[in-house]
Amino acid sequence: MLVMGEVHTGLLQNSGEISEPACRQVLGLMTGETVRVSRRPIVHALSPDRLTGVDCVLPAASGSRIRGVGTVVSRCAVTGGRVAQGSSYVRLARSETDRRLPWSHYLARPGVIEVLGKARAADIAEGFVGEGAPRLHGCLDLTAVTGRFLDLVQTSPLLNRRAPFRMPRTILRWVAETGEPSIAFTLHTEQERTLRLTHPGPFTPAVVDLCEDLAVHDWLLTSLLVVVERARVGATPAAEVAARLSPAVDHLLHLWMPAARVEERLTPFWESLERRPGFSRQWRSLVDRVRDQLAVHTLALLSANAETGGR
């Protein structure tokens, strides 16, 4: 069994953190459906699932034309009133027929794409997350599906679109298969990452939760690294450095809570990533650097004020 998905993560387009009621309104994109909100250990709001019907070519490393018909499940989330995510996924299943059935058949199986004809799961997985895999015309495009849904949230009239700093979205493309537990996270570009996950037992939405949690913390780490680089510590006056670092304190540092929303049976995957590449180790190092710079700047101001007052 193969499951494929994408998670897009970015800064919510608002000048400040939005409240829980505002989260419900921003994510209330489907009339009559409920936005789910959890308050501990951090406020997390999740939109209702949205289905997109597809009749497309599936990605394949071999370049084979593999047809799939079914529906993509998409959802959006806001974490801490500050970070927005769009997420889509599909489960692949072999069709019992070689022809397309009425849409009512596929709508009864949300999030499942039925594969028409012969196909190997490994070929599709490599085509989806592998570098340099061919992309045929009409290929399944989760990037477009996910991006459009997230755009609906980011352009909500409830947001003032005055973000405190500019930061590009990151895209995590992931595949999950059944087998002996393993996880491999790879950075490809400044914005693109892939995740290969193998786990025992059947697929559940908890796997999607894990991928979304990983994606939000990867974005936080990437964003803090960019903020520190933009501050040009050592090459810029201390006051300017402090001004460039302060948005990180206001909007990012309090959001770091890896695996807080991950099912206990899946936490070993997070623990593996904490050992290598070591997300929290790098995060703590950056946080210490930010706080040290702000402390040095504060001490310099206090010293200058003391000297002025003593004259």
Second form
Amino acid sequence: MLVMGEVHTGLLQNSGEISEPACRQVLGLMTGETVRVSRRPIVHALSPDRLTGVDCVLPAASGSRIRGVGTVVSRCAVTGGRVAQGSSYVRLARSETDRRLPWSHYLARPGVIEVLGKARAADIAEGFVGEGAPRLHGCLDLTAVTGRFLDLVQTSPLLNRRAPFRMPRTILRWVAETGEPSIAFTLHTEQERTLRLTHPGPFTPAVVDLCEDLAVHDWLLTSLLVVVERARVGATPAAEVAARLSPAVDHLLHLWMPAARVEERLTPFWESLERRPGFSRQWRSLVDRVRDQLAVHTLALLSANAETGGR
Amino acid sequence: MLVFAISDKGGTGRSVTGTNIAYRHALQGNDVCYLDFDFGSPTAGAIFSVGSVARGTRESGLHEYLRGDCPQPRRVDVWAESDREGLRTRPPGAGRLVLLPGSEGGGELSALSEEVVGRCVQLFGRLEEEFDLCMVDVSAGRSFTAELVLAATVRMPAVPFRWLVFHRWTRQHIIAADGLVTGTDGLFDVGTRFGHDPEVLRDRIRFVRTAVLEPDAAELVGLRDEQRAWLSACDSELRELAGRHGVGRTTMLGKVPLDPVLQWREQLITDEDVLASKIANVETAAAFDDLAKKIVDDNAWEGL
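Next up, can you give the form predicted in complex with its partner chain of this protein, since the form predicted on its own came first?
Let us now look at the entire complex, which starts with that chain.
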């Protein structure tokens, strides 16, 4: 009836980007299960799925207590050896009984939460991504589950924790339903974003890939904006501006690869976001700004050099 | 970087100095968060002039978080929520300034459990990812809180941390500050027990003198010659005492002069207080500014 999930995105806590074998090790959260890696157009590593059992109240805009039992699927990803993500999602389904069944029943349906009693999908969706929705005690907390998975990656002993700059994690909360295609991406506070997606055809994990891909690019854009803002172009000396912009060149600019991992039938969603608000448009203008600043600084250095050399 | 602020006794001005250092560090363009771990009296909100959390928060305070009663502690954006006009807009070039208040009526930690240490490690790990400086106000004297952060930092070997020990410039405070670091159940003692390398720990502890009255200060102009001579003798005696107790100049990060404003009210000293209303001394603001720089300056922390 409804799929909801969360993606947390942050800078991998390492001084430089990590290699593909290192990605495999960092994401090898379970022995025996392999890490899936794709190399083109950008190295992307995905951990095996892990399940978290839950028996909890589901979010509801109406404030009604809806109980759900089942499992949450979580996984971690590293993009370009530099951006770390934790991602969790659940599919809601009506339970055929009104009591909790043995756990074997739920384990046979990974990622499904069975709803006990009456519930409207719209009510739950609004409770999950809507603003100002009441948070009941004991409510499904995908933020805690997802955050913990991302912590597993970030605290890996293989990482040196000397990140080149500080950046908050962003949280993308999403709901997806089957129906007439539509997409609504909303920025809330500095870190929170929501996405409402209606897709044609049944739900597949490709929808999760789309959400993760969006989250990576939103984080890149947010981070680059912060780096440029911190540089205070025009208010600080050019040399300082150049020094403050250089982490962006070293660690961010090459990672922009929109819709690289999005299934063909879902690419129209990316395209519509590219038209409005225009992710790539804003990214390109920022990248140009960074490069222009560095070019101007280089020219200034060269002419200063030429003057002293001519004397 | 995690910085733990501790003091030998209460009333040393630990919180007011710690908050001012955090504020100055944010003004210098860094993202800063301030954690009120003084669970017995969480009053950092009052110093930042955030009325709603002046005595801690009723919901999702740090105490509740560590006990496992809420998934994430509450964050207060000082630039947005302070009641003081001069603080309510983020100055150009300043970084974020976020307060994590303690719980109202929380009370000191009464024991140290594995779960509490685990939550503390998670909290520090996440904040360190996001902020250039995390200033943690640990309560005065020996406490479970101090043990908690010692136990937590030993589990995160890659995360840099430093300790600031605040003390006043008096005989009793100098002796007590030394005792807090090197005495029985002091920082070295407990830290070593939890698995810290004592040599490494030693290099990560510095002292900060608060409410210092210099013998040549302007405030002393009206004093009689005899009084001034006596003060000067006292000062050299204290310097000699401090040297003997390892609290001398080599282990000192900085000192904050006595300022009437801080004697009357715990508050942040803004540039407006110094330049416009002139209620605070220039030297005080300069001392905070200097400490805010030295706190991350490796030269000031080189091994002795």
